[in-house]
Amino acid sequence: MTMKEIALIQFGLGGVGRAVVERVLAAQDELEWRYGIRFAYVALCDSQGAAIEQQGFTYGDLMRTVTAKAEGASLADLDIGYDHEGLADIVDVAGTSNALVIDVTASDDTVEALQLALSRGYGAVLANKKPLTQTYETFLSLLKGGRVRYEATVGSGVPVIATLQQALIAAHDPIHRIEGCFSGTLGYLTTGLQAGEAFSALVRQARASGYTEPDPRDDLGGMDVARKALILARTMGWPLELPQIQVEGLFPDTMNQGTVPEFMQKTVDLDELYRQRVATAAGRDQVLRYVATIDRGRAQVGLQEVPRRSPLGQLQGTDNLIAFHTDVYADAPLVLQGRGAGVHGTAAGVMADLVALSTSFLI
């Protein structure tokens, strides 16, 4: 068997990015004998630095730096690494023929760098929602030439966007309505309600656990959902803008003010009015859940009351649920179920997509 190199472009170190670098090591002996490819990191990129090897790093300067990073180092200051000026710059020097970048960063700021790397006839493997939901002209300049692969962006590892391109679209089976819970972390502190537990102090479990973003308003806010049902959306063809999607938070927009401090302090204000939701919701039979529909061309987010026994109530901690409703899946929708929140079912996502561009023709 031939063997194929493929070289990697990371944009990111945090969680994820350390995770993904780890699962690439792990399975590299895999990936030689089953696909016959070879990955090899030729560039790693943070906030502030950046270091690239155009031979690709060693073993154990990958996993240097994964520890360096998770001790709160940055690439600029390890002694292969130094001070970048933007991720484009590091697109034209380290990129080769078959390269692939991977976008596990949470930045708005990225897709410059991106352009360049599918201009060059590079592939991507983005985790980052931010680009795919910027303007519609963006997300589809990204997606022209099916160079690009972005499951981890929604359901974590769960093959959401697989199963929407290749079961739904292209077996043209027209698509009503999806709805679904798309955030693990919101499922944790849904059901943690449903428990009985202040939703202050699921909160801070949640953010010590590593379910949200440093500043949890990112998730509490709904933006985060937001963005998920926006990719749908546009994935299936609709034109939609993020501010026509209709978004409920599950705090009041005066705690966006402040710092994250102040606001995990302020969460305790909000513990009296869940508790009597989730009593409400309870003497109907129902139960709370932050749900997601897109339908008919809108997407609404925010925080529902659904039957307990149904699929949604049914769901318990992280898990991520999605239901397609169409004209093949009419009388019972097709259900997907599984891991929606911490770094490793990210990383499995982002890990399946290398694989899948790096195993096509397109690369």
Contents of the next structure:
Protein chains: 2
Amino acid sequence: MTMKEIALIQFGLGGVGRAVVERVLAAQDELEWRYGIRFAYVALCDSQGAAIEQQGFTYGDLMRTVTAKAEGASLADLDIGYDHEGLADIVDVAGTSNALVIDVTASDDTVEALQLALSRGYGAVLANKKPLTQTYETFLSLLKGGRVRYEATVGSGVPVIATLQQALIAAHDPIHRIEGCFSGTLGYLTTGLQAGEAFSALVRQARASGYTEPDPRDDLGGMDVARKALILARTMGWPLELPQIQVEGLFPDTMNQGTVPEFMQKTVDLDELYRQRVATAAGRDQVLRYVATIDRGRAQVGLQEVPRRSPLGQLQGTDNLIAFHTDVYADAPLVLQGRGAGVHGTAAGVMADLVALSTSFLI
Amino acid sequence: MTMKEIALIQFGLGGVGRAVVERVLAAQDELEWRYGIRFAYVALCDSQGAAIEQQGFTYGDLMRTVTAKAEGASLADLDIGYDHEGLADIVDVAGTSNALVIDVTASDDTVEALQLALSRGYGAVLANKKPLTQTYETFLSLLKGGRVRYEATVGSGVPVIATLQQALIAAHDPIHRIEGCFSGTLGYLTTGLQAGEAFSALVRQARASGYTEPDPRDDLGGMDVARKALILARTMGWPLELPQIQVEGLFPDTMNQGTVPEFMQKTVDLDELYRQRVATAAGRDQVLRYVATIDRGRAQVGLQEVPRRSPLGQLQGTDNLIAFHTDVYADAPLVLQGRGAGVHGTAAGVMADLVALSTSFLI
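Please give the corresponding structure for the form predicted together with a further copy of the same chain, as opposed to the form predicted alone shown earlier.
Expanding to the full complex; the earlier chain stays at the top.
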């Protein structure tokens, strides 16, 4: 078996970025014997600049870099090849078209660099939802060559995108409806509500456990779930834009004003509302879930009553779930369920995509 | 986009074979614009011989052939290019290495032809479990080039094999245990037992509904599930042989003697046994499922008690379910669930594999 040498350029060195680097290093020997591929990191970029080593970083340099970053250093502080140009200028350091760009940032500003990389013949793997949820035109420009994969954007490592693209679309099985829970945070909340806990207490606990962003409104507003729904809809070929998605947040718009402590205090005012909604649902043998629905050309996300005994109703805690209703899966949907958050699942999703691209068009 | 022309040779023209031909024909336009591939059937084989058309059969000829077969004709009866050589002699009719062989028989005798096809540079798609469950050496000889796919052998169109290979193995996520229900027939039986129905009545109903083979012992004995467990274990790299799998059937060995009517009569003797096992399990908040477990180098299949609220315990009716316990999916498994039988799901699984192979190594 001839060995494929593939250069990696990574945008983002936060928790997920570190987990990806560590997973690639740990897998190196297995990747060689199983697939005949060898990855060499040539650039690591954070928001301030890039560490570059055209011959490929050594194991020691990579570990030193991700460890220092995890301890709060900037790439600029480290004694490694360093450049502070923009991301687009980094792309050409690969010096070969046998290269993959990994975007594990949460930035809107990587699109130009990704498009440049694709124009150079590279592939790209995204855990970053932002480039795929700008205009539909941008989505198409990234996807058209079939060299961008983005498994980790929805459901973390759960193979949601692979199933949609390969088991359903490629199998010519028409998809009638997709519904799912794509937020571990909101899963934790709705399961807690069902168990009788107060909304305000659950938000407080979720924030204290690190399940939410520092400002929990970022999760409770539903936009992250809306982006995932948009990615699924566009993967099915629907030319939707983000503002066309109907998003119902878990708090009224007025609570968007004010500081986080003020917001936290006001959540108590919602306790009774949610207690009643849970009780009303229970009276109909239903439970509340924060559901994304992609159906008849539209996508919506919000709190919904679902039958207690349905796949969504049986979902517990922070797990994600997706149900595909198709011609083949007409009586009962095709369901995937699993941990949909956490750096290791996300890194596993990125890794699966790296291998898939490496074993397809790269030489 | 340049169009890839790919020759198809199909072994098997039963219900699944017909569904595959019809799905390929229905997908033709979409396959061309979406992937730039065009399939041309050059040979269709049944157990008596082959219909051959080196330039590719027309839509009309294909539909006429599968319809006549469905109405009970043999290929030999039809006025189309016909050959009665063995399968291996058919392989070279493709006249190009851009070819895929589809094995949708239930025969042990296709291995030689499959190996010949691979030696010619073709790919192969199997819904037939037999070639993959002969010796481990044969399994390796088929799999070693990465040009054989077999999604439909386990869980029909549910992407069990793709998830195992791509989302877990390629992602370098160590798999600790796999458990699942891979028989719609036995799912129907165990759900019925749980609902209080008698074993003998359920077997009678399953047979009358066509859920079982004409001799229901073929399903109730567990060998079909054992083959699926073996395929999963071998996909993980475990060098197991079929006799090493511990198989617990649903009836005592003594009932293997005698005719089908005699067997059906004796199932009444088992009613009380299963009534008791269901009751005992229920007392522990457990239910009975026919489970395949792949764990620590071993595989076993048999009736098991599982917690009522576990994914397997919540499974209803004929759906299949697989749960992967891995490093990433440690707290709760990665679960796939869906219709695991029926010609359309199987044909969809075959189709997904045809597209995957066509978009990878074929030119």
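None of these values were measured; they are calculated from a predicted model. Residue numbers count along the first chain shown, from 1. Basically, rigid core = biggest C-alpha set you can superpose within 1.5 Å across the two forms.
Asker: Please determine whether the C-alpha atom of residue 307 is displaced by 2 Å or more between the two forms following superposition on the rigid core.
Answerer: Yes, the C-alpha position differs by at least 2 Å between the two forms.
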